[in-house]
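Have a look below at one chain only, the form predicted alone, in C-alpha cells format.
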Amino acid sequence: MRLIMIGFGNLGRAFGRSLLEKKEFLLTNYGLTPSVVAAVDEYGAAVDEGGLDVKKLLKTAEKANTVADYPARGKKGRSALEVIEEVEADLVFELTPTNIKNGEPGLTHIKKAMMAGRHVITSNKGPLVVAFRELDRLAKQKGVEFRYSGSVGGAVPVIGLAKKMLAGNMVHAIRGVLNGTTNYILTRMSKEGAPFDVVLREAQELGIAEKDPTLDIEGTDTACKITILANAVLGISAKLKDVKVVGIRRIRPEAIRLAQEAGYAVKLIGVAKRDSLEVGPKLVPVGHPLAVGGTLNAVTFETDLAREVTITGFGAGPRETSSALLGDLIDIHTALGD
C-alpha cells in the first residue's frame, strides 16, 4: 500500500519509526507492506514513487529539521496540495497540527486526498470538529475509506470500541477523562494538596503540559474529543460550539480534599448524550472505572445491552497515537481484502 505523509514532526516521525518497528510483523500478520512514497512538512516535500527510505527519511527530518532535504528526492517548496495531487498513492496520512478554528490546512488536504480517490486517515481533530458530517459524506460519495482513531484517546481504541465490539449496541451516554495534562494536574493536586498553578508548573517542566496550555486546562481539548465521539458513535451532527464548557483553573485544593473525605476524586469529564454535550470538573466515586490517576485516559460508554462498558488506558503522546494510526492502516487494510 502506497502512502503519503503530509506533517512529518513529532507525530509523523513517531509513525515513521513505528512502520520500520512493525515492518514484519505487518507483513507476517496481514500480509501488508506499507511503502512511503512521499512526506511532506511546512518546508517541502520528498517524493519517490518507488517508495523512500524510511530510515533515511527520519535521519534527514531529524537533522535537517526538513523531508525537503531528503538526498536526490527532496524539494523545497513543494507543497501538500501538489504532492496529493501529483504523486499516484493509495491513502493519505494527514498529520498536521490540530486548528480548532476552521480546521486548515488538515480540513483542505483531507477533502482534496477524497476527491482524488486516496484513502485518509487522520490523527487531527480540527476538520472533525469543524466539519466530520461534510467529510464523513464525501468519503461515501467518493468510495474511500476514513479513519480518525487517534484523534481521541490516543492508544485506547475509544472508537473501535463503540463502532466495532459494541455494535450491537444502543450507546445511550459517553463520559470519559479524555485530558492526560488535566488528569496529571488534579491527580497530583489530591496526593499533594499543592496549589493549582505550582502543579502546572511542574507538569510543564516535566513536558506534560504545553507551554501555552489553555486548551487542555480550559476543557477546549477534551470538548473536541466529546465532539467527535458524539459524531462518530451518537451519530449526531454536532460541533465545538454545541458543548458547554468549563475548565479546572478554579479548583482550589480546599475543594479536592473536601470530595476526598467523601470518598470522591474530582475529574474534568466529558459527557455526550443526544440531547445534550458538557465538560466541566465532576465529583467521580473512589474506585469507580473513570477515577484514573495521573495521565491515563478512560472512557464508559452507557448502552442499552451491555449497560456500562469501560476502557481505559494511555492517552495522546507520539508513540501511544502511532498504535491508533497502525491500527487504523490496518483496519483499511483488511476492509478493502487487499
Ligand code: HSE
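As the structure is a prediction and not an experimental result, all values here were calculated from the model. Definition used throughout: the rigid core is the maximal C-alpha set that superposes within 1.5 Å between two forms. Numbering follows the first chain given and starts at 1. Compared with the form predicted in complex with this ligand:
Once both forms are fitted on their core, the CA shift for Glu85 between the two forms remains under 2 Å. Once both forms are fitted on their core, a CA shift of 2 Å or more is seen for Glu210 between the two forms.
Starting from the form predicted alone above, please write out the structure of the form predicted in complex with this ligand.
Left out here are the partners and the other molecules; the chain alone remains.
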C-alpha cells in the first residue's frame, strides 16, 4: 500500500519507526507491505514513487529537521497539497498539529485527499471537531475509507471498541478521563499536595501536554474528544462549541485532600449523552474503574446489553498513538480485502 505522510514531527517520526519495527510482522500476519511514497513537513517534501527509505527519511528529519533535505528526492517549498494531488498513492496520513479554530491545515489536506480518491487516517482532532459530518459524508461520497482512532484515547482503542465490539449495543452514555496531562496533574496534587504550576511543568516535561497547555487545563482537549465520540459513537452532529466545559485551574490541593479523606478522587470527566455534552471536575469514588492515576485515560460506555464496559490505557504519546495509526492501517487493508 502506497502511503503519503503529511506532518513528520514527533508523531510522524514515531510512526515511521513503527513501520520499520513492524515490517516483517505486517507482512507475515497481514500480507501488508506499506511503502511511504511521500513525506511532507512545513518546509518541504521528499517524494519517491518507488518508495522512500524510511530509515534515511528519519535520519534526515532528525538531522536537518526537515524531510526536504532527503538526498536527491527532497525539495524545499513543495507543499502538502501539491503532493496530495500529484503523487500516486492509496492512503494519506494526516498528522499535522491540531488547530481547533478552523481545523487547518489538516481539514483541507483531508478533503483534498478524499477528493483525489485516497483513503485517510488521522489523529488530528482539529478537522474532526470542526467538520466531522462533512468529512464522514465526503469519505462515503468518494468511496474512500476514513479512520481517526488515534484522535481519542491515544493507544486505547476507544472508538474501535464502541464501533466494532459493542456494535450490537445502544450506547446511552460515554464517560471518561480523556486527558493524560490533567490526570497527571490531579494525581500528583493528590499524592503529594504539590502545587499546580509545579506539576503542570512536570506534565509538559513528559511530552504529553498540548503545545498550548491551557487547552489541557481548561478542559478543551477533553471537550474535543467528547465531540468526536458524540459524532462517531452516538451519531450526533456535534461541534466543539456544543460542549459545556469547566477546567481544573481553580482546583486547590486542599480540596483534593478533603475529597481523598472522604474516599473520592477528583477527576476531569467528559460526558457524552444524546441530550448533553459536558466536561468538568467530578468526584469519583476511589476504586471506581474511572479512578485511574497518572497519565492514564479510562472510558466507560453505558449500554443496553453489555451494561457498563470500561477500557483504560495510555492516552497520549507518539509511540502509543502510533499503535492506533497502525491499527487503522491494518483495518483499512483488511476492509479493502487486499
